[in-house]
Amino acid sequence: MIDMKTQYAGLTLRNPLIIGSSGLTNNPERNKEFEKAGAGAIVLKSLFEEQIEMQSDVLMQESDYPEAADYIRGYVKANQIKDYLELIQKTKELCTIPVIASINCYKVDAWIEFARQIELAGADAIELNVFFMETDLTYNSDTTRDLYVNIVRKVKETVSIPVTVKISKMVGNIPALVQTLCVNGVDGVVLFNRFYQPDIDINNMQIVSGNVFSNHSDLSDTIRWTAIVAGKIPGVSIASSTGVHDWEDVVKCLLAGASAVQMCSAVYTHGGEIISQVLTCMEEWMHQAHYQSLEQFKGKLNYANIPNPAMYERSQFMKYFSNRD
């Protein structure tokens, strides 16, 4: 009997496959379909602090009363939060698998009260998606670390459910940041979030949106840093994300040290049926490899468990390609 249960960030999942935060998970009935297809957990669509502020700014531009700014901001935020709490409640009514709320934030105090409401609404955990694009030439990178830490501390003081952080692969020292977050009480990390991809339309001379979905080539960085972080920080709970498109990608992430794996673009592309396909193929692979549980191979190829850990480091690039003309 194949056992695919896994522990992620203090949650027990029936299998490691998590549907990542996106427009796909903004509907309770569709979330139930993901559960029926076999998903181990669901991360609800993020509520974006930045988006609420933009909507507030638009309404204020249309208003003839500048003094109404505070009222407008409060009204927009209250309505967005109300809708989000209803999404949590309705999804929890329909689903038995863990439901993880997601907040995309970049201010320390903006979402503390909201985090408390999320817990009361029934969410099983909170995923904090903390990132902002910093382009100031005088910016100190320590400020980014402090931002993550301060948000985690504040939220952990407020709620009792697990708190995870979805981080960017563009932060300077990923293992050091994860270690700092773990010391400050985070229950797990997601490697990595995916951002808006800009492109240039050379015919119309304007900036346009690039490819919305990830692809297989994105998986390399996900595997590299999952393996390094898992090897350097024993016991860390990692969900690999970005570039995961089939069952082999899921297995690779688990071998690198992930406890769970988030899928999003593949579900958009192939529909919810890919969930059961991935799980079926994983079970067959485990059976052929004589594995009865995930724990028997999870982390088997992480940074600490391979003879030459430098295989995961960029410094090896020239070594492996120097003999090519």
Ligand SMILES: Cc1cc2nc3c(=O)[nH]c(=O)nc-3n(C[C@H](O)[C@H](O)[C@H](O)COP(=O)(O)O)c2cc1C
The other form holds:
Amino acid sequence: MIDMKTQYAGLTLRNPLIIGSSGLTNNPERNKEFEKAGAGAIVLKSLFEEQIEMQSDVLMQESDYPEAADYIRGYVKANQIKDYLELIQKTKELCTIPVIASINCYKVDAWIEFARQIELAGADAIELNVFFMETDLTYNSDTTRDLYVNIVRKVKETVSIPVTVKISKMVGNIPALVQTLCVNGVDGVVLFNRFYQPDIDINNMQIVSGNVFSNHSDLSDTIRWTAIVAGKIPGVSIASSTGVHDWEDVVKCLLAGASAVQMCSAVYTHGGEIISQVLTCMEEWMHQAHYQSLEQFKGKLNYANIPNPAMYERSQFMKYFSNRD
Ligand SMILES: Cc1cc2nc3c(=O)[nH]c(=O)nc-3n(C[C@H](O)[C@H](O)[C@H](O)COP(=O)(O)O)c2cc1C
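Pass me the form predicted in complex with this ligand as well; I've looked at the form predicted on its own already.
Shown next: the complete complex, the earlier chain at its head.
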């Protein structure tokens, strides 16, 4: 009997497949369909701090009363939050799998009260999607670490459900950041978020949106950092995310040390059926390899468990090019 159960960030999942935060998970009935298709957990679409600020700005520009600014900001925020809490409550009414709420934030204090309400609405965990890109020439990267840590500390002080952080792969020393977050009480990390990808339209001289969806080539970084972080920080709970498109990708992330994976682009592209396909193929692979549980192979190929961990590092890249004609 094959058991796909996994522990991720203090939650017990019936299998490691999590539907990643996106428009896919913005609807309670659709979330129920993902559960029926076999998903192990769902991360709801993020509520965006920026989005609330932008909406408030538009309304304020339309208003003849500048003194109404605080009122408008408060009104927009309250309504967006009310809708979001309803999404949590309705999804929890329909689903039995863990439901993880997501907050996209870049300021410390803005979301503390909201985190409390998310917990009361019944979410099983909170994923903090910290959006921040270091672009300032005079920027000190310790500031990024402090930003992540301060948000985690404050939210952890406020709620008792597990708190995870979805990290950008554009931060500096990823293992050091994850370790600092673990020391400060984070229950799990998502490696990685994938931001809006800009492109240039050379005919219209405009910046346009690049590929919204990831592809297979995006998986390499996810595997590399999952393996390195899992190998260097024993006990860390990782959900690999970005570039996970089929069952083999899921197995690779688990071998690298992930406790779970998040899928988004593949579900947009192939629909919810991909979940059951992935689970069936994984089960077959485990059967053939004589594994009865994920624990038997999870992390088998992480940075600490392979004879040549440099395989996950840059030296191999240089060797490849130096050997090419
Ligand atoms: C259309 C779309 C909407 C998304 N919205 C969110 C979001 O609200 N919050 C979030 O944390 N990530 C969001 N993401 C990022 C995904 O959760 C995921 O991290 C990213 O797509 C990489 O995973 P993938 O390779 O499986 O697509 C979105 C992605 C897509 C394609």
